[in-house]
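There is one chain below, alone, in structure tokens, taken in the form predicted alone.
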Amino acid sequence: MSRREYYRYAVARIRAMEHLLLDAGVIQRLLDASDLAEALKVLGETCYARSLAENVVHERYDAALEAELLSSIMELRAFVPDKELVDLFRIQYDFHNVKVILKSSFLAKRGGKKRWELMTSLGTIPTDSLIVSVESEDYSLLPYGLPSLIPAALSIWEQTGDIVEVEKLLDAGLFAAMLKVAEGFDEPGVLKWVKARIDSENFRNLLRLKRFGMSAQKAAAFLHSGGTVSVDTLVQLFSEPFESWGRALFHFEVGGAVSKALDERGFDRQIAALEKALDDYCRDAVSLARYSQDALENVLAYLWGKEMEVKNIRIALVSKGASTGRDETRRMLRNGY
């Protein structure tokens, strides 16, 4: 049997799946809320009610966004045929944690308090192995390039004392990580997916780093290679005023993400969209997989519409809290599954 053949039975188990997303009146209920505590009781008439349970603190909604997240992802790992598929989902976590114990080393270090209340368990490894691992210095067993990755973030740290330099070495090897597993799939779609993930980071950096008015040779410095648009493009794009990107960018896919955002006026609303319509365009590069009976990106389409599920939740939530207008909340949310 091919590959392929092996998804099918996954993928009918990920339609049975669907059924517990949520839908836009259940999104709907929750701006139209009066306040957080009416909000999370919206919440808890849906599949998050357990979580939220467990969780019972107002402030405490992140831990229970984050297990609802943890459960589909080990849902799906043991039925999908490649638990590597849904790893390639979850190596964003695995380095945010990295960071989180690299950045609570050179704070203890300097008498700060260690954070690990901002580590995540959505990662591959398990916290407490990872955070040993790191500070007895033996990386030896740890996946995705961190065995290489971690003593030269440490060295920079102790030379430079640049936490951004330390962040940028750790993004590249996790875009590296990611494109050596989507590659070992074969798969196109898969590795189209990683694309637009690497083309999301760009342009976010791109954006912002023109807010701060950086030099372009500078700004190449935050760029990854392995997306659509090359790094070489993205660096001679940098020099040329926001107007003009949407045309310099008509042949690529991700030139329609980035002009819906700057149709917006204001720095800061451009941001916004940007950050809405980059993530959108992750959803579509996978999107077309739900035509497909047998697709393996039927597990990323998923995977990336349970997070940006919790995504709307959490900026639902968060606007109750802050009382932001509804239009405002509205046009930060993401497009669903």
The other form holds:
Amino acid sequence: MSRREYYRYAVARIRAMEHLLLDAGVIQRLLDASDLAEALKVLGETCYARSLAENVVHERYDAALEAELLSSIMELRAFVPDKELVDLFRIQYDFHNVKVILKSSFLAKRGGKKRWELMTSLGTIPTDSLIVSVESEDYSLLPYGLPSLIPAALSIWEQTGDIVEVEKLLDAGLFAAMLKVAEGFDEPGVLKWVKARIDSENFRNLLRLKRFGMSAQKAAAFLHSGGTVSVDTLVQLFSEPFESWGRALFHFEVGGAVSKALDERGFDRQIAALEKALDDYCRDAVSLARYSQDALENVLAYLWGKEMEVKNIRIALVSKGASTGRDETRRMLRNGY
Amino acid sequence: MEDIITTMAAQLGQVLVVLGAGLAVGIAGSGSACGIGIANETAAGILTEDPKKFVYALILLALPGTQGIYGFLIALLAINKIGLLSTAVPITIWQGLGIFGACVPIAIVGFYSAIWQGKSSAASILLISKRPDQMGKAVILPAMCETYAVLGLLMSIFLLNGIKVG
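What about the form predicted in complex with the partner chain, after the form predicted alone?
Time for the whole complex; same chain goes first.
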């Protein structure tokens, strides 16, 4: 039996789980709510009710949203034949946690406070184990190349004191780990999704660095290999004006997303539009799998859809708390699953 | 030795018919089991989240089962033709080979069409999980594979009728 044949049950169950994803009507009601309390009440009528009841204290909803996403991840992990496929989605959170721990330890050395509350429970490594491993300098049991990355990051910090260099190293390690896991599946769709993630990160970095007026040579260090657009092409693109990026990227799938974002006026709008377009690009990388009854990418597509849903809820709730205009908030919302 | 060869030659026709009947039931039935299994995996996934869809799923996952029934029918007709269910009729090797050949269409077409119908049914089960109101279309799509199983069945019946025995 091929790997895909084991996915028929999982894909069918995911199809049924899609019904629980929030539709545009609920998001609209969140936007229409007069204040945060009313928005939370609307959310309480959906599948988020349980997470909200267990986690919301004084209108602090972040824990509830994280708990809901974690519950979806764990539910999928229970029945998806390859647990590594769900973990592929979670590696980003492990690296986020490592960054938090390292930054906290750097802060602590300068008399600051450790910020464990910024860690997320969504990673594959339990947060407590990760803290103990890093603090006791026992990295041997950590996955995803972390046993060599953490000492390297500590060494960079000791030599340069530059947190950006540490971030660069860990980001490179994250994408290398994701590529390695994706290649292990020998499924073009899974690899395509990881490449789309790398493209997204590269273009986010590229746009920001260009606005900061950084040189192409320096910017190259912030780019990650393994995406559909090579680092060399990105560096060449860096020297070009924004207007010509669309033409230069015509042959790449990511070109459409970038061109659409750069059509906006003003940097802030361009950045916001690019973030949204790149999220859509990652969704589109696995969207065709939804027509298949046994494609592995369905797992990634669902998890990505759930994450975008949580992101949309967070945007809507934050905008309620900050009294942001409805149109402005709507512009920031990601497209649904 | 000569007696043994003579006896074997006299019974070889019947042996071929039994072999053909066995293949019709065995191969077409295996295809049906496989097809139902494929549809079942999908149905189980849907029913885990939404047990109310059981009836819809049951109808769709039963569709690939017909090929096994067709194979069984042809096998019955074949063995009945040489009287294995009542009084045995002596047949030649060529008549036996003809009946064996008549069983082949339903065996082969039944096997492949059942597997593909199973895949098609699985896709239709996914369809009704989202749009239960489209049940009619969901049944018609996998039923298209049935056309070829029916053609195989008809050809096997025509061939069996065309062979004169006794």
